[in-house]
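Taking the form predicted on its own, here's one chain by itself in structure tokens.
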Amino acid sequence: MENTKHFDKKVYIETMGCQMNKSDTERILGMLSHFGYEQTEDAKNADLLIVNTCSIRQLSADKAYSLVGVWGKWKQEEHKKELEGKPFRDIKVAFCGCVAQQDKEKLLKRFPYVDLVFGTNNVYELPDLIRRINTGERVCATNETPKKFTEGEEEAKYEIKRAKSLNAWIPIMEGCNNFCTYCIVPFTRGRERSRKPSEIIDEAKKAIKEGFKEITLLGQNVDSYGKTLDKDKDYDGRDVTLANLLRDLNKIDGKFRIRFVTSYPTDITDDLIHAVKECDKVCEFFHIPMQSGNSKVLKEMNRRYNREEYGEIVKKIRDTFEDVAITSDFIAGFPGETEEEFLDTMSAIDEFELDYSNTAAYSPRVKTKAAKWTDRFIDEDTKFERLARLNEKNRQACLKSNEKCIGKIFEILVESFEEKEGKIILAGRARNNKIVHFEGEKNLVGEFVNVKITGASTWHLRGEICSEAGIR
């Protein structure tokens, strides 16, 4: 179907979970814009309601179920109007993302008002799926075998409707081969597969031309990029690695930044560290999930490193960069975790001077190995008590990290502003991803400015604009 650009219907998407889901949403909106759907921020005004789901934790899945339940009531109200001969909207409800890929037809049975379930491997079938549900069919499309990025290039037919921000999310690979015992990603996103470098570079150039000031490269294990590609066929004989991709992206003209997430510890090579060092547009920021500070628990999680090896990687990075930020992820209450093993996680945050960590209580996921260890599950009270202590440790680490920045000058990309007590307070990010608040003018949003850090709180820095050059 041709791109009509005539919007006669509205679509609302609620996006949950990781940056990959946000990127999928941008691609979904881009496709739908070719088929008469215009995005709305008002769910009650939408003809098509989509929830893009995350299945990492049960809480996120439960939020999606609750939201769809509300939408189902709206749909019933519209159906009642139809029966009464009153004007009505033919609302369609769709589930997508990782919960859709995991639960499949179960969602159609559980929610009789859901019209469409489509998985992570079926995003580019959406135009046909929408046509089918608009004829009254209820559809479940959740292929088990992911489509390779290099097959068909269906995505090239449609624009990406990016969120209004300064940062463009660019997926460079998808899937995971690690099968950590707690993680459902290999089952919902499939095995690792990488996009061709030329496609990524073209998408990055387009984003920069459209005015984006940062590009963030996405992947479940972003630093294992390229392993499914052929260097002779896909990259002019060069090794297809994240390091080489960063070098090529760094050559694109313009003032912009490059970030990448998420890194798997043992996939961070010396060459990658060198590439970040030598490329002036690549930010000094590494997100490296550790998950536990105890080597025995790490082995039971099927992580391919121990505490000492993780520490060696962190040291190598810190020895290379002056103002690098290293963030992590941790799970509290993994099956069988003892109090002593949990305390190793607490001490790891201090020992490795982690700048910030995402934290969560263990949540059993269907199909994963750890979910079967029911006799080893930690009781809920203990699990969430540990999480509370972990969050407090994280808070202390964040404050300590921020206080080290006082007196330094950072280059800040201004992202937003608010008026407060007659002043314009700007907010932006340093290259190491720290958030900085400072006084300035509205027209600086989208610009790079040098800011001297004058104060620190737990979650952000305070500063003032200065003329001196910031730390690169």
Ligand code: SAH
The other form holds:
Amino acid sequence: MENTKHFDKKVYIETMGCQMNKSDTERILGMLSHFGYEQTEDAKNADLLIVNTCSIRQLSADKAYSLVGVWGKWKQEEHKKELEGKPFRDIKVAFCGCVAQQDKEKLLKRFPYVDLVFGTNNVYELPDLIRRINTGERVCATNETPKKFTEGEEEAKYEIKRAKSLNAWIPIMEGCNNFCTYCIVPFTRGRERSRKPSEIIDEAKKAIKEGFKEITLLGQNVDSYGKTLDKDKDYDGRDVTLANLLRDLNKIDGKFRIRFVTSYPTDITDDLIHAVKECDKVCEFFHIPMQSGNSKVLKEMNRRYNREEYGEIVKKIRDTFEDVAITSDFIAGFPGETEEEFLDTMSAIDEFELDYSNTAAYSPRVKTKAAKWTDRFIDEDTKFERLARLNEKNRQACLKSNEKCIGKIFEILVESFEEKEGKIILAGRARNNKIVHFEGEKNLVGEFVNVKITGASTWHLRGEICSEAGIR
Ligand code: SAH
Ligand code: SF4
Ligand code: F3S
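Would you generate the structure of this protein in the form predicted together with this ligand, following the form predicted on its own above?
Next comes the full complex, this chain leading.
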């Protein structure tokens, strides 16, 4: 493959979804940079406009539709200039990600100015797709069967244009077989499949060599990694599991951190907890969405655990580490959820001392089972009133969790700085993922420093640099 590195076009990409979606953006930009597209932060200046969409809730999909609406107007203005014989720009608009995978050709019909729709399984066909739209074709490429994700050959050819940060996202598995009754992901990301360990390890080594200080392993259910691989053919005879992969990544030379998201509660094995404990680079942080604190609702959600089983997993983790953060996701107003059942979610945050939770009001998604239970839908006012209470509970839980950190010493990876009243205030993350602000020098950005926690607010901690070693 020829690498022109001669940028004669500009691409603007708006990323609307989860970390996997962000990681796709980095791969898309890497591929485009190989055939003349340079990234711009200024959409008005771009030749190619891409929206990388999320379909998890209706609100996220609507955001994408309205953005391409704006871009369509720009295109019409340019077209008018063309008709008037004035200089004009030939803007191309592309729609990708989870909404693209779901809506397919319908998008080309609905938005006549969209040139390209490509799904989550078609990223690696981009060179050909871009060539086709540049000759005036309108194209929709949304394969149902995942093609190149696990094959690696195509992927290995292209560099990844990672966002400017200290963290490198590395997808290790994609897709989901769980079919929770509210969730669109199995329809937009397909069935579960894992990347080979050797590919992941190579990608991690490369990122560390390039100066990244943290790698985050990504997957819709990252802890079910390896189930589609063969231990003899794809590994060295050991079981292909997240635990073993963490052990291998931990052996890479250099000072860096390893994280992994998102974990499905009952896929967290004892071996995984041991691996996190044993590997000095792996951070003591578990994101384990519970979704509801009520066992009946969990059953209706088709989650494979009840309240007690979730509690046992949390206890096992808390008993293993001196300092660990456990975070969760919750849905308010699932079809049929009673006030009492909702109160079980509120009490779960307290009982399991969850450090932080993402919250959302239930949003019906086409094709999913729960979307058909219209007779049990909770009215919007109740749903959003529950969400407000859940958010308040989460705020209190975060503050409580942060206050417990006062007096502890954490190792912080410094991510950024801000000048405030003549002082340099650094911001970084502890191993448990908490954000810490403290005074220091600008040149500490990208370094690891020990910080004693002296104060706590709801969303961050304050501290002072100290010479003692932090908790690990
Ligand atoms: N694989 C992860 C979750 C991925 S989706 C897991 O199993 O936990 C990210 C989050 O979006 C979910 O945890 C859920 O809380 C939320 N979500 C998914 N579908 C939703 C819907 N239809 N309405 C509201 N929130 C939803
Ligand atoms: Fe969605 Fe459930 Fe799969 Fe998570 S486990 S991605 S919530 S279907
Ligand atoms: Fe959204 Fe797709 Fe991620 S639906 S949450 S961008 S997998």
